[in-house]
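One chain comes next, on its own, written as structure tokens: the form predicted alone.
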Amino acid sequence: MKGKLVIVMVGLPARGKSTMGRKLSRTLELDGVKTSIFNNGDLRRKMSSENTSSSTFFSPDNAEGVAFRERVSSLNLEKARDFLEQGGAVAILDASNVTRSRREKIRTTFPETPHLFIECLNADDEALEANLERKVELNEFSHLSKEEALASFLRRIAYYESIYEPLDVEPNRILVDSFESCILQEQVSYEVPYYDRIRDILTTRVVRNLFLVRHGETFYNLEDRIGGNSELTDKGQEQARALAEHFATQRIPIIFTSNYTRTLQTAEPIVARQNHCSVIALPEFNEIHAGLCEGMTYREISEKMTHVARARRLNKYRYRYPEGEGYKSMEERVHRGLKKVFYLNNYDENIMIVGHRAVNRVILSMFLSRQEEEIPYIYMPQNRYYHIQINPHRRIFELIPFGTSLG
């Protein structure tokens, strides 16, 4: 693949532009395409001796703020032009770029270079809300309370919304749902270098490092009971501490858990060993709800509800507990939870999910393409975790011990 290209990210804050840009950059680099990202926000923070996180800084009526942001944009365009002139192939301009005048300025800066405008949307309110909550944990908001930071960021978004002009006249443009990883619209008026590859990257899940962990031993595990909200045993706490020690030298910025105590307790020691690690509990990762069988042992079900035990043995994946769930029926919500994980995670960061045996089996099956009848039997121990890495050039699936003596 040859040629030069300017990729222009477009969209409101917190819509996944930077994550998408990093995914494009890393994958193209793996293809041997010299690529670089030029992020206006990063440059703005470096150029200003003052904190520019205040929402008023982004007001269209703030002449000083507008002038400063235009200087930042111009400098980044110069840097991108130098990069391309000095042998670079793809320059990714990572900024909101919500006005036609800003986008026209970009086009005139690179008159001889093809452009591709990529507009990121997200119509999922829950995922957007969670992303905003993560955004306000950034260092630039450290002088504010979480409530103050969120209110300030929402005002910033409102300022951008007031001047937002969606893509419509740009000759080469793609509209992407960054939550669903799908292309909603596209228009290409002339040949765009790497275009087929870019479309593939935009719609493909790329995983740098996903650590899929099952919670530690619980009291219900000892009694062979299903469901419930049991706490960790002493052994389970020890497993959690061993896991924290194992990951102490690896950066884990977010741990995704279920709403249940056992996953939150497993995450606690890991968070304590990390620097600025947050926990996001997703109800989509809650374990199968066993309905009328919640809290029962498998032996009790076999003896008192023989019809349940018999039907479940016939097709464990498609069976649904009376007034409860099954593997198949919870598949959709688990898929949705995984979409949230990828949307909320910056592409260049490690991902950790602390979940449950059945839920983790469904997650793993999404990457392994297992036959559905095999999914309820995927090995999911409490003293090992799955490491998953997927990019266009290789796939890694490893089951790694972190304390074999802990059983």
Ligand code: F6P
Given for the second form:
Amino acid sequence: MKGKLVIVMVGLPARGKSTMGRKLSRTLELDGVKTSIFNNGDLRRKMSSENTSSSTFFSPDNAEGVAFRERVSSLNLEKARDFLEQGGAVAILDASNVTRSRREKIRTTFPETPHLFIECLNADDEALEANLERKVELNEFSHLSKEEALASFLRRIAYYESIYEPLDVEPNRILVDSFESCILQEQVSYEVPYYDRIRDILTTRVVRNLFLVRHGETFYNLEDRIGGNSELTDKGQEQARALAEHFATQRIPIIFTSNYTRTLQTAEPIVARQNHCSVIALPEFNEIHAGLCEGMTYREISEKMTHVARARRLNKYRYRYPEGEGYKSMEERVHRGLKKVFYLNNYDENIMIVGHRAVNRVILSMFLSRQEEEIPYIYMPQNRYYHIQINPHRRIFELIPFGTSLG
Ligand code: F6P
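I have the form predicted alone already, so could you send the form predicted in complex with ligand F6P?
Shown next: the complete complex, the earlier chain at its head.
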């Protein structure tokens, strides 16, 4: 079958396979390539009236569980075959597919169609941990406490590890680090349709809708004081409520905040207004640490620490507060925060970050091409947010007002 392809995702649970699969599917569809995902986990949940989340269900010694999962896999293979026969171009098989025998079964089901195996690894323990925390929020674990669910999921992973056979004999294979979005190894033995495009998609950041918001007004803001962990004023809380109203008709599945109270308080009314919305607080998005100047007003700094005010004026981007940070020195941690966001958001179409003035400037600069000296002066108001969209066809940055009377 010319122009047809079977993509087989491979990897332990929670390694970013589904996110990668969705990114591939969505982007190929935008290119006009008819693509569909066949996810064994989703089908397993639909096919069984009982809860199949218990770790023993996944034990290789549980004959019933093994047989059930084989039936799920066979059914998805049939569905994928029908899809390709009825005009579909790319079928993505999203499951762990960790054994050679399972992969061989897939190959023999599609003898005429080229295959590409994509193995997802994630060597970043922190990101993996955060991903596990999200997984245990799924409905299938709702009968367990968080600790029980986590323990059960870890046992499930251990079962998969015990039978794991990494890719080696498969003729076409790519090993991807799904956290870093980079290709670690690749081997292609014959022509694979859309191969270059797939490589691009695996390694390029596509942002469908990123809403970059600054927290509402705080007591420190009123006094022009920097740093600290101040709370929102009444006006700040009103801004947060206006934001929640503004997003009432858009689905926001996760809000990424910093660890500071002001960003968490700004997220609260949005979480309350949405159906299912969780908050992930990332230390990488904490505001610039002003070191010895934490808690001071700008005026106090220019009066009592003249050298700081002067040096900062000369090169605000590269300047570092004594015993604190600067814009340049925040780049690495903020970049790491963004990688976590993309790894954890499941390639959902909407992402929201509630951050701070300096940190949001750095986030924005990672998408905009701006001279570094301009970055510390990017406009970052508390009654507007940036809507960012980046795909191969367009790059849009819009500053959108909400609660217009709350400037
Ligand atoms: O809102 C105040 C604040 O977030 C401070 O905590 C931070 O030091 C400052 O803004 C960053 O802005 P600038 O780099 O322009 O001083």
